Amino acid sequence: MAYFNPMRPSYIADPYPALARLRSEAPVFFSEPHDAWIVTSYAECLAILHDEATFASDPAHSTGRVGERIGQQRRKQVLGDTPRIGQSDAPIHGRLRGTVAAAFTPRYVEGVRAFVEREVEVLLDTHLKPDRPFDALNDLGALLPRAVIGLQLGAPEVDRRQVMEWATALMQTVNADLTAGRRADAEAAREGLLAYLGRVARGEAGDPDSLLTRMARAEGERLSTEELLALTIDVALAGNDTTANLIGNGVLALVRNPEEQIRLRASEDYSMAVDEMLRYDPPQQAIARFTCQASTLGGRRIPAGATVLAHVAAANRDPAAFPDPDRFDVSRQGERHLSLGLGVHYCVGAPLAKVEAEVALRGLMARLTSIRLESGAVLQRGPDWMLRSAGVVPLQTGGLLRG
């Protein structure tokens, strides 16, 4: 009998055997405990992500337990039900995305590649030593996105730290039961961030050519005050963990497939390798959608107001779309993985995240003759099944560092 229980330790450690069974037995499956439809086949996930009229991004379309829970969470938030770029639909989504899109175009990203390369070298010089443990996730993957976001914010280091603290204080109200103290902290963060953004808009702080300045000056024209705050939070925080985990999961895939390390060193096609890492073990395992109207998917009737999880990690391993899908292949070609979404909701930060991962991996492989885990290292995946994290990726350095 088909079932879906992502909280089991065996699933957290390796979800793909369980997902393969579910896809084989019930590719469109209703999970009563989650009050959600779990979709694991490539064709059906592709259909969901393409059909924005039926499968909306805004959770307001959800009914039942999921809708009630989301409503409760929104009422507790300091920002209330302010639209978020990843959880909104046309025309709101287009307006929010248009405000930040220029800072994530391939042309812009290529312009910051040199900065990313310098930052990777600094991080490796600082942390990669023969007499010191090196954690590829926390000493490289987690630190690199923060530096790049700092560049985009265009604020001096002391201001940047404060902006990140304010953004974190506001973000932490999203899923938490707010105590009086936490709400007071969030309210203070809201006022502090608004005041700083006002200074940025007037040219009194920050880089006048930065993304933060562009956003601050859009208030009143394209953005409401609350939308400006929400977008600032998303830019400051949203991509950090996913990019870090892309790098961590990717390094771990190379550790476990040493023959692919050899092939990657020979080809030096890090762009293709990063796409395979996204397919093979994506940091964002599923994408939530909410039905605006009743629909039929994979022969199952899905009512309006339903929550649907397009399990892209499962779809990326569907043998109907990918030959030998459980094999990690740095030169894989063929169908497009779904890890970054599709269409108007394709991840706006994808070009930047991919360049960060490419440069980080290239730098690491240039420094180490072989990428191997520390002897006796114990890996423990993060507990959140939707956001797959390696936790730590401790690498050997002794005898493997290039001279």
Given for the second form:
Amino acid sequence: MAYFNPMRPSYIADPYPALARLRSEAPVFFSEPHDAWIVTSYAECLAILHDEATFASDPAHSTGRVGERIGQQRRKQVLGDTPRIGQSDAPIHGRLRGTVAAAFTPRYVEGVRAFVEREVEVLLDTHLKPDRPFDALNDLGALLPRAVIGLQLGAPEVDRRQVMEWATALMQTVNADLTAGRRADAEAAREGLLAYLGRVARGEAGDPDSLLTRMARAEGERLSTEELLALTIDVALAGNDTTANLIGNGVLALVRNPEEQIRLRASEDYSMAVDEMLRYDPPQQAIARFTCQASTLGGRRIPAGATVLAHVAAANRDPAAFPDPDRFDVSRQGERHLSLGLGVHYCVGAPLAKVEAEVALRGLMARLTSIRLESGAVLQRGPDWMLRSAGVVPLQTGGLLRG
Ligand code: HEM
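Since the one above is the form predicted alone, can you give the form predicted together with ligand HEM too?
Now the full complex is given, and it begins with the chain already shown.
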């Protein structure tokens, strides 16, 4: 009988065999313990992400246990029910996205490539040494996006760290075990960030052409004060763990497929390889939607108010869409993967994440003659099945460093 249990250690270690079984037995499956529909086939995930009129992003549409839990969590947060870019629908979503989208277009992002290249070189100079292993996730993947998004927001060097600290403290109120101390930190962060954004809007801080200035000046016109705070936090934090894990999972795929390393060195097509890394082992494994009306999906009747998880990691391995889907192939072409979403909520930071991953991989490949795990290395995968992380990716450096 079909089942979905992402908490099992064997699933956390390698979810793909269980997902293949579920997709072939019940591609649209109601999981009682999750009170959610788990959708694992490519065609049905595509249908969900394309139909935002039926499959909405605002969890307020969920009437079951999931909706109750999200409602409770929201009430505990300092930002309460403030609409979030990733959890809102038209017309609110268009207004929020329109405020930030211009800073993430491929053309705009190409403008920060030189900064990303310099930052990668600095991180490799600092951490890649012949006498100790190099952790591709924590010494490179996790540090790069934090530096880059600070620049992207446009906060000057001295303010970047503080802005990220405020955003992180506010985000922690989303945590279920919210302590009085955390709540006090979050309230203080709210005040600090608001005062700073006020100075940015008045031209007393930050770069006048920056994304942060544009967002701060939209307050009162396009954005409420709470929306400005929520958008700042989402833009500051959404790309950190995701991009880090793209780099970590991607390097791990290269470690485990040495013949693909050789092909990549020959082709130097890092852009195509990054897309294959996203398809093969996505950092965000599933995307949640909530039904506004009853519908039929893969022959199953889904009621209104239901929670639906488009399991994009499973869809990306669907043999109906990808030939030989379990093979990691750095020159794969054809169907597009769903790891960055699709449709109106398609990841706004996608061009930035891809440039960061490309530059990081190119830099690592240039410095190491071969990408290998340190002998005896043990991965420490986190328990969160939605955000797939290797925990650590310690690479051997001894004897492999160039120059
Ligand atoms: C490899 C790295 C990344 C992955 C895997 C990823 C994944 C995703 C996915 C799957 C969505 C769609 C969610 C949905 O449809 O409900 C999304 C949306 C979003 N992402 Fe990313 N993301 C990454 C990097 C970034 C970066 C660097 C930023 C930088 C700011 C970012 C900001 C956002 C925002 C703001 C949204 C919401 C967009 C909307 O709802 O209109 N992401 N991301």
